[in-house]
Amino acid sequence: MPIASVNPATGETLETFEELDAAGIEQRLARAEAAFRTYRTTSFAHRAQLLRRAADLLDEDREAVSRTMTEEMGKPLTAARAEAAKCAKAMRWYAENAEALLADEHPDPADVADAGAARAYVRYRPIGAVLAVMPWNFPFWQVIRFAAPALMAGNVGLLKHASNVPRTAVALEELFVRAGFPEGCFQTLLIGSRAVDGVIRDRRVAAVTLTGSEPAGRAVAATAADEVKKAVLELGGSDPFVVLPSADLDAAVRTAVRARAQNNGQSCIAAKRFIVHADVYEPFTAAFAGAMRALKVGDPMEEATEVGPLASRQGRDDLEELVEDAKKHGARVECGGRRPEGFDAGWFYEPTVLTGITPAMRIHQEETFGPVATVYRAADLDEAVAMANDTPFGLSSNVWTDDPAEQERFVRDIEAGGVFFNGMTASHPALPFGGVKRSGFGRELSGHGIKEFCNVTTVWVA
């Protein structure tokens, strides 16, 4: 796709960008290599000072940054402001905690004495330039949750952002430059997907992290493996939202609506499959469909809008195909199921709830990236667990129950990178984020995330 900023609420092309040629890519790779030589030797205190300055600037720029995000990918302006605030918080968290997270580790001297060591320890050292291939759905947050730990560890960053959010990509580089990071520490590469393979293979790129689709993840992982380079992948998700009889139904319904409609339904960790115990299936489904039906769809720049457009025409069309396929095979539409009336332009789709889902429907196994929920009836706890795991993905999960035994059952048996009880699934800088199965491998955030791109060095002293 061309590198262009297109307003999904109107279809208007706001700005187009020239793709970097081979000389432009080479120039930026050379800068990254030169920057790493010196930046890797800087102190944690110095890096923290720069990152805190970036957080302060982002707070100052919040309104402008939020409007750029909304114009480029259509999320409600209120959600864009919350995303910018979350990014500043994460940068401050890593500025405060990175040194402790990467502190030298010292085993008991008695444990290494038989190896002839007077002392031994482990040090976490930076590895170099890390390429980040990032998506459009959280255009600031996805980048910051890679950049903040990478920069605090002493690495340098190269960003290949989604081609439909180039203004955001440019703003991210400018943020780090204005904060005082040395030239080459964080650079945006305005390139298409076909150029990614060559960048990964370049000797100056040490590792790659990708958040995106499963096909994109497969391609990036294959290239990284061929070059024997570290990769972290966060791919799709089809997260279950399980409701059991002991749940607070009112709270579960409120959270279910937020979980499915957040970011216009375009979130990897959004709840997508709602698995409800038979004892509470009818009241939950009726309340959930009613609340989804009541959501205000409209111009994402308006403060009252709760659901804006899909980020692209292709995204809207793909979602529509999944719903039409489900309807063709007998799914029942509890609400929505079509494009809303009154929108002559833009890529809008009504908040939708489908029931009667069967394995014959594509939507049973494919990820729905938009405000469409599928609801299943589970006869008992065992069936609820089985249904929750009946997906090729394993990013996160959400379970509503006050029963400690049921909670422990899901902790033990859920095939996912996270399980959230009686609350909204979310990412947080202090907690690891990532999945299993076809949702990828490796972790972002927390101490686990910052260590992904470190050289874990054993130091042995006789």
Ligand code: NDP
Contents of the next structure:
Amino acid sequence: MPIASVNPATGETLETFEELDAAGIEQRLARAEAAFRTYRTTSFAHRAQLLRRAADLLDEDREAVSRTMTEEMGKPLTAARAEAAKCAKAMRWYAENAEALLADEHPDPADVADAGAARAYVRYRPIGAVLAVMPWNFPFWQVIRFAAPALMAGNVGLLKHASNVPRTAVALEELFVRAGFPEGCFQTLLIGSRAVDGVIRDRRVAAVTLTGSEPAGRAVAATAADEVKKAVLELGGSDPFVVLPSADLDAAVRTAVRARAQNNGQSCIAAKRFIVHADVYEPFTAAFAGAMRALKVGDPMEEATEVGPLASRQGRDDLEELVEDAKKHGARVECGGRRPEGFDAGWFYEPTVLTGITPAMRIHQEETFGPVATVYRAADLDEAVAMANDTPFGLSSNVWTDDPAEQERFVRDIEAGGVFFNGMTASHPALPFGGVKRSGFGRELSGHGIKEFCNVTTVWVA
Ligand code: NDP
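Mind giving me the form predicted together with the ligand, seeing as the form predicted alone was just shown?
Full assembly next; the chain just shown is listed first.
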């Protein structure tokens, strides 16, 4: 895939970019190594000052940055603005909290004495240049979620962004440079995915983090393993949204629509499989399909638009194929199920609700990366739990119930990295984010995220 900015609402190519050649990659790796040598010794207070400056600049630039995101990948402009604001907030959160999160840890004095030491403690030290292989769906947030903790820990960042968001990738590097981070602390590598293997293998790269699809994650983690380097993977999800009889049904429906249609349906933590107790199945499904049908599809630059185009033609075609396969095997289309009329130039797809899903359909096991929901009927709590876990993925989950015993049952049994009751999954800097099963491994955000790329150093003094 060439590195190009293409407007998914119109199919128009806005700009193409030259890929970095071997000399260009070498120059940036050398800069990263040189930057790390001194940046690693800077104080938390200094790093925090730079990161707060970056947050301020991002706030000032919010409108321009948001328009760039919307033009390149099609998310509604209102959502792009919210994404930019969330990034500034996360940068300030890490500027404020990193020092305490990475403070030396002191074991129990009795254990220190038992280890034969007069003093012993744990120091979290930076590990070097971390490569981030990032996707286009939240083109600013996914990167800031990596960069803010990495830079506060004293690491330096290399970004290989998705090939369809080069303008955003360039804007990210500019943001950190303008904030005053020394040259080489955060660099964008305009390279295709084929060049990633060589970068991971370079001795100057200490570790890699990837957010994206399972094949990409497998390739990156395999190379990292071959080089004995740390990897964090945040891959796809097929999160369940379970509705039980005690739920506030109106609130559940409203949230279900947002949880499925956010970001034009292209979010790893979007609710994708709606598992509804038989007692409330009929009213929930009717109201949900009605509300999905009512969503305003259109030009993502318009303020009123709720669902824009998918980010790529391939993404739209893949989604369409999943729906067609389900229809062929007998799924019922409650709403949508086709491309909308009047939007021929861009890569639009109607908000869709499917019922009557069976294991013979691909959609039963595969991730739907677009505004397509599947609704299942569960006879009771046991079946709801079993259905929620009947997926290769395990990123997060949403459960609607007011019953503490039912909530506890999900906390105990759900095979996912998160469970959100009476709400939708959302990331927050203070809460860890990541999955189990085929959704990946490792965690981002919170203290867990910042420690992923630290050398956890034992200091022992006789
Ligand atoms: P990819 O996983 O292909 O892209 C994500 C990032 O990985 C991009 O930077 C991409 O670069 C890079 N990449 C892809 N293949 C390799 C490889 N073999 N080695 C190294 N880097 C690689 O996502 P797609 O855009 O193709 O989307 C496909 C599906 O992935 C979606 O439908 C969805 O299911 C899932 N996905 C999940 C996301 C999430 O948030 N968890 C985000 C995006 C996608 P390049 O662009 O140059 O190919």
